[in-house]
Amino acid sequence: MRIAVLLKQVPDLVEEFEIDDAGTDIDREFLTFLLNEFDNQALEEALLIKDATGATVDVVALDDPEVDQALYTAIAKGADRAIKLTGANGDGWLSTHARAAVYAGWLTGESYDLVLTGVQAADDLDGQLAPMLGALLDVPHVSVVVGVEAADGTARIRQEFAGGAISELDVSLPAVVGVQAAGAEPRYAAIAKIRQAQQEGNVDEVAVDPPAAASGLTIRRMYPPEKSDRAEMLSGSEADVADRIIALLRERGLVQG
């Protein structure tokens, strides 16, 4: 069995974000980038399948900022091969639609039983990469997945619904899966193993074409959150703060008495 895990770098959410000069994106020049947390879950789920079945796990990413670190870390955790697709990003940051087109174009020439990706990414939250890949590749797709057991050309997939309800689906392979949570916490990669992967240079670079045309939503303008002075910071003892909260609620007619 061969598994591809698609990885994406996203800005560290502890950073201070500013809008770029064009007003259509955040300024990414001085940001720190981390592996998308849901992609980390997808990687762990793939490694769990490898532990259970002996599957081969490839990690694949576009040439995003600082992506080499994520690929080397995946190798240190147990991935068999790391592939970086270069040339697709051009001068800008690709939307989910464009990423799906690039990945689908590359995957069409490959042979995978499972393609795993995070259910969504922290910088867009649209959750569309897995379903669009399934449509472009014309294979089954399941998202919001919390467990995968694969064998003999099929996969039993656990999908989570609102309120924690779980359904089990039997899906024919190949298939695309959007992982929300792995069956175990993502494993730790020792620094020594990451450095060893870096020294061995275990990242294959593959040139790909950028998407033919823009698709999906077009961002016309972004604005920072509005600032106001309507917030009131309360200080003093617990009793003083409680009295002030009650007084404010009474002033607004939200409580009586």
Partner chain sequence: MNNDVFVIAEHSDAGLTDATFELLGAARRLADAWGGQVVAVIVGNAGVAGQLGSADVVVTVDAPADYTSEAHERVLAGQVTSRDPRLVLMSMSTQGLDLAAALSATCDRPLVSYVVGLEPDGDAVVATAQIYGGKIMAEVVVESQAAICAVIAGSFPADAGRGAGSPAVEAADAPALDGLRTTFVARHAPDAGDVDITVADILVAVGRGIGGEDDIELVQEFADALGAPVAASRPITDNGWLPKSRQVGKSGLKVKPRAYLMFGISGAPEHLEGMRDAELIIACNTDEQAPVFDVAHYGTTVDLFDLLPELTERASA
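Okay, that was the form predicted on its own. Show me the form predicted in complex with its partner chain next.
Partners and other molecules omitted; one chain follows.
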């Protein structure tokens, strides 16, 4: 069984976002980039399948900002091979349509049984990768997945619905899966192992053609949400803030005394 996990870097959402001069994209210059949290879940699910079946796990990424760190970390966690597809990224945002086209082209020459990636990412303005890729490759795809058990030629997949209901599905392989949550909390990689992976430098770079596909969207402007109804901020020491919060609850009869 061969598994590919597609990884994408997204800006750290904790940071302050600024809009570029054109007003149509975020300014990436001072942002930190991290692995999309759902891609991390997808990687964990793949490693769990590896633990259970001895599958090989390859991690694949485009040339996103600070992506090497994510690839080395994946190796340190137990991925067998890291592949970086270069030549597709421009300066700014790369649409999901473009990403899907690049991956579909590359995957067509490979022979993976399962392709896992995160169910969504914070910048998926033109849609989610897994279903788009499934459609382009004409293989079954399932998203919002919380468990994958793979055997020869087939996988039993747990798909989550609103309120926590779960569907169990059987799909024939190859298939593309959009992972919401792995069966276990994503494992940590020891710093020493990440360093070792870095020193060995085993990221295979593969040049690909720039994507022909585009999102078809015209972004007129980006802006931070209007702050008209923002919370009244409670300031002061933690004791002051605690006093205020308890008083607010007491006014409503939600705290006795």
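Positions refer to the first chain, counted from 1. The term rigid core refers to the maximal set of C-alpha atoms that superpose within 1.5 Å between the two forms. Because the structure is predicted, anything quoted here is derived from the model rather than measured.
In the core-superposed comparison between these two forms, the C-alpha atom of Ala242 has shifted by at least 2 angstroms.
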